[in-house]
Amino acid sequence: MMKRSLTAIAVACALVVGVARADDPDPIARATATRLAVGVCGTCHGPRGISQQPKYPRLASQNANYLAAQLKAFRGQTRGDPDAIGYMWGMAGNLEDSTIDALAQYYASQPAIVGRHADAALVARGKSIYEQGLESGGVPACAACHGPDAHGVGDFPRLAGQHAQYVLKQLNSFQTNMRNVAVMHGVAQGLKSDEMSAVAAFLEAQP
């Protein structure tokens, strides 16, 4: 049961994710993407993609693909949570291709930082579900579509060392639908809130 479960959430994954492809992009997006990431973006995200602010994802070594995608998402308005709408549609609304190519890029490219350890038995028990999922909940491995490490596979987006206040904050959206994501919402819903700051726990301490 599980397996199939691990299996169909797989396909539906590949189905939602990696609409956007960050492109190369030429030396002119190039220079213009690290200006903004150095004086807009870093604002909140860090100049290198590493906010400090928990309420701020961190972008650095982020899947560039998946940035893509965010990004045009938030371009196009169809990415609906609170953060979304109240920052980003404004800040991406007037952003074209090949400046949002070359932002993925610059993050992408960026080193991460060494994730924050937690409580070791709430980390413990996150790394199980993070592995393994909750048959009871009908809750599949996040390694299936993350990554073992949770670096991300393919287009799938990078969560190891990621702020838990942020992972929390979008499991909740994905929980409601105010983050329309298909996949993401069966999973969220099976999960309880203490499930999931165990996950969150565990994504933020990894490398």
Second form
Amino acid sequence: MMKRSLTAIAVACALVVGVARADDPDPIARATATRLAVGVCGTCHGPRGISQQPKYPRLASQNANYLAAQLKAFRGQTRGDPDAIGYMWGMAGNLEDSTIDALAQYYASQPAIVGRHADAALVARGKSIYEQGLESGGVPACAACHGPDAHGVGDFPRLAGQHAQYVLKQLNSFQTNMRNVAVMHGVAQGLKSDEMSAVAAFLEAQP
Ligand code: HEC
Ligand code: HEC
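Alternative state: the form predicted together with heme C, after the form predicted on its own:
Next comes the full complex, this chain leading.
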């Protein structure tokens, strides 16, 4: 029963996320994007999308369609927790579609790095939640959508190597609907805060 409704959610979700496609950028858009990435975005997201500060998500190797969809959500002011509003609405406000696509391609093609290895017991608990979900809270396996290696599948985002602090904050924002995405609200609803911390620690430690 749960499996069937999740498949339906995943399909519905793919349709929604699929609206924004990261098209192949022309050379001018590509040059603009590289200039922005190095000169502006990099001050927070780090050179080549490997940020060191946990408040700023790593963008390297992230799925291009996902990145484009998020930049459009910031521009359209629909991704709305306080950090998204404070940091990203202004940044994305004036970006053209072609620049968004080129920025998405730029970050998607940067190599990822392995995150920090946290507390082994916490990571092990997080691995179990990631791979099997939690029957008690009705939480589905994250791997079903984000892939067995957390590298993302289709338009579902990559989570491997992401800062644990950022992941934890997003899970809280999904739970409270400050970041309003039905599918992840459903997932986060059944997670307690120690379970969120465990899965975030596991994800940060993944290559
Ligand atoms: C002053 C710091 C700052 C700058 C400069 C900045 N960002 Fe961000 N960005 C953030 C923060 C903080 C978040 C996380 C927002 C949240 O927690 O919801 C974020 C989130 C994002 C996300 C969502 C990532 C995900 O995994 O969902 C993307 C994509 C992004 N930024 C791209 C860019 C691009 C492209 C630029 C340059 C045009 C840029 N950012 C410039 C601070 C910044
Ligand atoms: C049914 C599919 C599905 C399942 C299961 C699922 N997710 Fe997601 N997840 C998504 C989608 C779709 C998004 C992108 C949301 C958006 O468009 O903003 C997402 C986004 C995220 C993000 C935000 C990534 C970023 O860079 O900001 C995190 C963190 C996340 N999921 C963690 C998890 C965890 C942890 C689990 C398991 C407990 C999980 N997800 C299970 C579909 C799923």
